[in-house]
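As structure tokens, one chain now follows by itself in the form predicted on its own.
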Amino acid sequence: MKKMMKKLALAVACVTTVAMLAACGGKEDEAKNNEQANVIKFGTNAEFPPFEFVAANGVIDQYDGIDMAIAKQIGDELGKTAQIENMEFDSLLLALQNGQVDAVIAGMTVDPERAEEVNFSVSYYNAKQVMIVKEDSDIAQASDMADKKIVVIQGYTGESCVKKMGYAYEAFKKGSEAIMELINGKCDVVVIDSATAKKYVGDNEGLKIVADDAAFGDEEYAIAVNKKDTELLEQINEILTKMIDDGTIQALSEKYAD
């Protein structure tokens, strides 16, 4: 009997102890649900400034730039925390198909085969591809690339300017990387956004833009939403035009452009 009693308080036992963890697993569950409801996950490239950049103090943790401005103002007026997934800008559509991060800002360019895979939001910056030279450079058109040795940024609107144009190139996954192959005379020309080919060149010296508004077409930047979260890019729609009508953007523009 006492073999008995042991036996079933030990069961007892067992089965009070399996219900309190499954509730201490549960509060800590609910916690963490509640704590992913109250941030917004962007994913970018901070590798495109004045778009975005690491900086020593950023508006987003270590992220600066208009870009990252721009997610901040999003996720206070959600209610939310913005926060920042860094990585190789070939992976964020699919980061954003995957549900690592809510939508994507990085200066991306809407093209129709990236709205096959994504929604954009609406446009809130225009810009253009164009040429990094030497002052030196005999390059004045982009016809003149045709014997060159050019450089892009892998994933870039450059890289496919390029290789529509039917060009050689040679494409690296950072900006910064591809300036510094022209600045060491490895290549004769990096093709890239008008805004950050101005930040570069500001911040080099000997090196001058070169455009060609015949060869390269207007571009628009937007904010990529994954197709199955409409209620996400109404929200964004809502808070860009906002900003974009009080001038916000503007702002923002001539801040980091400088």
The other form holds:
Amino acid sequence: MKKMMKKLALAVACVTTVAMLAACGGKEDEAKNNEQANVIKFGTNAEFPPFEFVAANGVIDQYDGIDMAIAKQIGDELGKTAQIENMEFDSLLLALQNGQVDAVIAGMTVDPERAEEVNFSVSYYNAKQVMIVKEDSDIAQASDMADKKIVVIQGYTGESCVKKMGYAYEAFKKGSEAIMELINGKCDVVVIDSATAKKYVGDNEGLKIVADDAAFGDEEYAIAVNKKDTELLEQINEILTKMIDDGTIQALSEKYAD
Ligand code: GLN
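Starting from the form predicted on its own shown above, please give the structure in the form predicted together with glutamine (GLN).
After this comes the whole thing, all chains and molecules, with the earlier chain placed first.
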């Protein structure tokens, strides 16, 4: 009898412990869920001025730029804190598919291949690829790149453009590295998005932009969202549309352009 009582007591103790553990776990999970519910995580590659770059005082932590201001406003309007996960451009869509981030805002051009993997919001910016060359360069159009040393940034639409043109090129991980290569005379031309090119040329002496509108197609930037997250896509579309219509995006573009 004594033995049975002992067993019973032990069983009760076990059950209580398990229940307590479960309760604790439950509370922790709840806190975690609440925390997640109040946060919207954006993936970016903060190497793309004026859209995203690292600054002493950014709009979201150390991250500043047009896209970062857009992300902040989306967070505010959703009643959530916008957080930034800075990673390589090439990793962004995978991070979105894995659920590591809720959305990607990275001056990302809508293209059919990417659209197979993720959903894109309405577009908020028009861009084009351009060529950055030294001021004394004889490159005047895209076909002049044929026998030149071309540098692109890995995974950017600039890379696919040059690839389609059939020219040999070298791909760098960062726009800033590509620009250093050009400044140091190790390459003849960098192909990159127009607004970013303008920023680099403004910040560095001896460089100029050569456009070839016939050779490079029009591009549109949009925010990427996981295909499963249709509700978030709708919310982002609504906020972005408002920001386009009321001139906020235009004002941000002007603010960060200089
Ligand atoms: N617009 C280019 C692309 O989508 C580059 C974007 C970026 O570097 N952030 O590939």
